[in-house]
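Next comes just one chain, in structure tokens: the form predicted on its own.
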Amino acid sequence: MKGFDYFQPGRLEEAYGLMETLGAEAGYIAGGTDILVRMKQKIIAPPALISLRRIEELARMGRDRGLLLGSMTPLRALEKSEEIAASYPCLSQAVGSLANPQIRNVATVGGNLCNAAPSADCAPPLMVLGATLTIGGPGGERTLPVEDFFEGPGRTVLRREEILTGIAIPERVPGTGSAFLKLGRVSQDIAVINAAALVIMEGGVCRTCRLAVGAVAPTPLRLRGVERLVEGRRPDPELLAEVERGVRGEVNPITDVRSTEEYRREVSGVLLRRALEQAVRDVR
């Protein structure tokens, strides 16, 4: 691995200037478990890097009208969180379900997002959960749904001295239930496919319907017209099977070494499915 400079802000304003300063060929980097692996492999060779560990206010969970996390909170964190197991599950399963707790220890949720893998683990429930992201720069900050963070296989709207600062989830409000699943090669692979679904019930009829699903298009993608199929309606065998074929409909997955399209495509509708009957067993 070529040498490189290494730099430990400890405030948001100090990591911008120090971008601004190094240029377009520095990067940032938070807990390093991809960034590095590309570098070792020769994929990548920044000369410099910014490390966001040291600002603390990127590390931080709290409450305003719901959840707040930093971008640097560990995902260790999220997934020994029992508030976060019982009002989030379906980010709690996710997280809990990535790589190995040495792992956990270290990867970010911010960087798992802002790596842009299609098959990002947090990325589908943190969809279906509606958060909001914010980000910082030296112009100030903005925000945006999740959805609207990726624009293609490891690219998102971060400009290059910007950083994802934080991400809000609403309360869980009564009624909601909500479930990750992932199928990989072997359980700490990376996702083959994964899904998360979220549903608010009243009366046994679904109200509202969040899915998505990731490693089935460029981006980690919402189902809007499998929601719609879904909403006012009892999620009956009949429903479910609609489910299924709608979800067919919608992905557009791509063979490589993991999977092939046709497997991709037919079990993306049995995953998502089997994710949408958790998450109303979740209400109960």
Contents of the next structure:
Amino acid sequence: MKGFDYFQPGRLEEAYGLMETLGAEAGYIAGGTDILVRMKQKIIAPPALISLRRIEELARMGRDRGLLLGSMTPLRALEKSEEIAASYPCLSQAVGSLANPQIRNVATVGGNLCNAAPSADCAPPLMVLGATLTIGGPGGERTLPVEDFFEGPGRTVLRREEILTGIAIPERVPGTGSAFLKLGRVSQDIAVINAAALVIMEGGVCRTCRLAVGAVAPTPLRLRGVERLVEGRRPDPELLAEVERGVRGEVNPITDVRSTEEYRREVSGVLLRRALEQAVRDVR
Amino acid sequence: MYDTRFVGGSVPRPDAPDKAAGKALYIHDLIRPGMLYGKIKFSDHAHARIIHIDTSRAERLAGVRAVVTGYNTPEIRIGFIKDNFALKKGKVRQYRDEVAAVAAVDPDVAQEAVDLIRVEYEELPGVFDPEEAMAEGAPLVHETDPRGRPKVDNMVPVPWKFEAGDLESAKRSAAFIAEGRYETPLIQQSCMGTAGCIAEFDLQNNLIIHTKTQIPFLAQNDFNQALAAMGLRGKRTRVIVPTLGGSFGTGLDTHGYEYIAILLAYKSGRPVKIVLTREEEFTALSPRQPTRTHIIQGCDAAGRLAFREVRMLLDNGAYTSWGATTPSVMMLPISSLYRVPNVFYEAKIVYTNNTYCQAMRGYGNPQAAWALECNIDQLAETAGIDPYEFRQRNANVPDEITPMGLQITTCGLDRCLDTVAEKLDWKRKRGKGGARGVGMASLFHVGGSGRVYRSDGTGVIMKLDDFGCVSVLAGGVEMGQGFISALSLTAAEALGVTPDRVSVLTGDTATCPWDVGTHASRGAFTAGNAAIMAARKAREQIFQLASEHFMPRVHANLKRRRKRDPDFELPDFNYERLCDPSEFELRENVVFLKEEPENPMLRVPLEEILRAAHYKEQGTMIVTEAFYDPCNQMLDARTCRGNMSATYIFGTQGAEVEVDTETGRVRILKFVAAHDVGRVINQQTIKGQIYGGVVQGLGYALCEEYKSREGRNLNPNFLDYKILSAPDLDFPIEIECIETHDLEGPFGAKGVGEPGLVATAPAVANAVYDAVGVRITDLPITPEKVLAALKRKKERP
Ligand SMILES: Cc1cc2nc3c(=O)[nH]c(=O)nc-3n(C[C@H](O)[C@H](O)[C@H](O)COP(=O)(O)OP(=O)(O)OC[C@H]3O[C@@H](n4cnc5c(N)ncnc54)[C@H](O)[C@@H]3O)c2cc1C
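Switching conditions: you have the form predicted on its own, so give me the form predicted together with the partner chain.
Expanding to the full complex; the earlier chain stays at the top.
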């Protein structure tokens, strides 16, 4: 790994300023569990890294009707949060399946999104939870839904100086159930496919359904077509079979060293159907 | 059966605390004064002519101390048939071919310098599939053989063929026949500690090399030859083996990087360290040979095996390591697992432009067992016999001589089979459907070393000190398997001291006695036997000394006691008496008279006898040695017959699995391993060996695969080369050691290092078949393959 300069600003403005002066190849570093790996593999060689660790406001976890997560919240904190386990089980399950405790101690939720891997485990649950992201930059702040954040493998809407500052998850409404499922080659693995489902049920009928899947397209995917199939109906075997078929029609997987296009297409249907079933069982 | 005090116990390994605390020194931790860091420039092509190597920019880089290529260094040939070179000239034959190397003051500069080397190539068509490599007109990987004679094909000149009985007539008369084609992938040994070395020269140009090896003494010979090639004939090599973080067969050959470090050290006049990165370990170290096997077996109407025909093709890669001899070990189970009178086995090894392969734990046996034990299940099904019952009917028996001339001594195969069946609840669980199933597979392997070299010897030196402590110097290598633990218990037991008095010292050719190498599960077996021999000599000498010093020491000790306690009455012994050496016994550090073992006054600590010998005029000391070379035979090159091992081991493994028929995922619910181990030396280490083997075997079964495209590795890291880790083991692994008390072994023990992973994959595959009726014939058994097979079955049931 090439040497690099390292900066630890204490405030957001300072970080934006550093990024402006350091030039195009500098990068932000959060937990470093993605970026350092890519540097060691010589995929990138930034001459300078700006750490976001000293910026206190990024590390906060708080409430404002829903849940507010600073982008620098370590995954271990999400995993250990009883509130998340109770209100947002799909997120809790996703974080619990990500890497291992050592990595989760340093890896951050913001880093997982900003890295924009199609397989990012936090993406599908945050999508189905309807999370919005707050992005700060020299020009001010903007917010957007998480599904509008990703543009392609490793690409997001972030401009160079911009920092993902926080993630807002709406309050859980009664009658909601959610679930996350992941298939890897072994238990500690990047997802071959991951899937999240959220339902809000009313009298046995699904009023709201949100489905998302990862590693089967250039970005994590909301499956709006399939969601529309589900909404207003009872989750009976017939509907579940339609969901499976629908998912297979909406995903756009590739063959790579981890799996095949055919397998991912076939099994993403299974995984989402199971996630949906589990979400329905989770309804409280 | 031996009555033992320490052998058979359950004690922590002596080397464990240092390793757990990070105190043990691996090659990564070692630093020598003035040391430089070496880095290798590997090929950019699988097959290409080298037109020009430009090292000028690397040489000019500040901090670079030496740059070597095949063009500015003497030619050093390496490998089993010397078809490989430390640095390549003329042409590259695989991506990992070493074309140049640098030594620099730190690793970053070395890397930068390597990146500055420009190599101009003319690309050549490559061949990457062993069958294609055998086809007419295939590109030649080597145009000449190692002696310079033109080559006309890609065959590695190491053919293997074994024939016994009358195959054709057995085929005609067999009642049932089953045929299958099986494949195994390349897999990487995945040692936690990557490979590396530090080479340096003293001022007389003798070489000292710290290196990761399992064969310090054969490596010493290899390196001496390299010195001769460098014009340093007659100079000496000292090999020192640091703590090893696993080796699994990677240390059975000497490697290009070691010779390159030697060349760089010689050129720079400084110690040079080369340690492979994890990526290099994947791309530039030799993995386990992949195989394609065509197997046909037949039995009579009663389910007795009639014949076995096995044809195997091995992808050698571009050069030849000792791995080319793995078919000699595959031959053992192929000729001798179960009683089968008519056998045909042929193995062809083919050059390709893939990475060249070498041995890995099991030495070919996992590949052989995969085909054999899957096909046994096929045959049992064809014959309408339960596969457990089928195996029992054909199981080997004690004192059998097999068609290959192997002389089985003890044999616990029937008990292994029964144990696995019982622990899996076979009768109740087999054939029950519901996507759950049970399967089993057995194994046969050398258990009393294996004569692959002309010598199968192992030396041990026992050195006793002033304090009754014993240094056991051994030529074997501890690489994580528990060699030190096994040897210290065996030595303590044999000598009559407590294990805390024993230190095992290994890994230095200058001080340790000669040993052919730590392979073939032979470490504990051969060194244990040598230690027993050395201990016997030491005991003779101790008792000789005791005959002179024992009674005077008793007298002195009792007088001292009376000084402290005036009421103590001196007993009426004849203190002048000279005892006969045969009257003594030594146990738990104390010498006593056999006649009166309980008499507390007739006991002298071992150290007092030793000190008495040291501190007298014309004194003496006790250092004994022994060289154990088992009574086994080298294979006859023509007939492939010979009793390779002094004893053989057996085992059966079984799995209960559940298959997710929608995702193809195989879940292990329970795993059982019953191994005939002769005798347990240390419960903890033996279980560690078997657990480790099983988990490695399950990785082979389910997920490990070295993927490449046109010779280039696609998954050179643990991100995409998947091995199992702790959270995957969410099921019980039950281990049963079957003790058969083999007379050849130290206190009855047989070798157990490799077998843990031999039968694992077929056991899983057979269980998958029982669960869902699909047979996966190429490893690993991935969800993709299972799902596709299930789909095919649905379409054409
Ligand atoms: C052994 C191992 C196992 C892993 N397993 C998994 C897994 O199972 N599932 C999974 O999804 N991931 C996995 N990962 C990947 C990684 O751990 C996660 O993606 C993690 O969440 C990344 O967070 P980080 O804080 O370490 O990011 P970093 O590496 O610090 O940053 C990642 C990228 O995001 C940018 N960035 C980070 N924070 C911000 C911010 N607030 N604003 C703007 N840009 C930012 C950085 O510049 C960088 O480009 C694994 C990694 C390792 C090493």
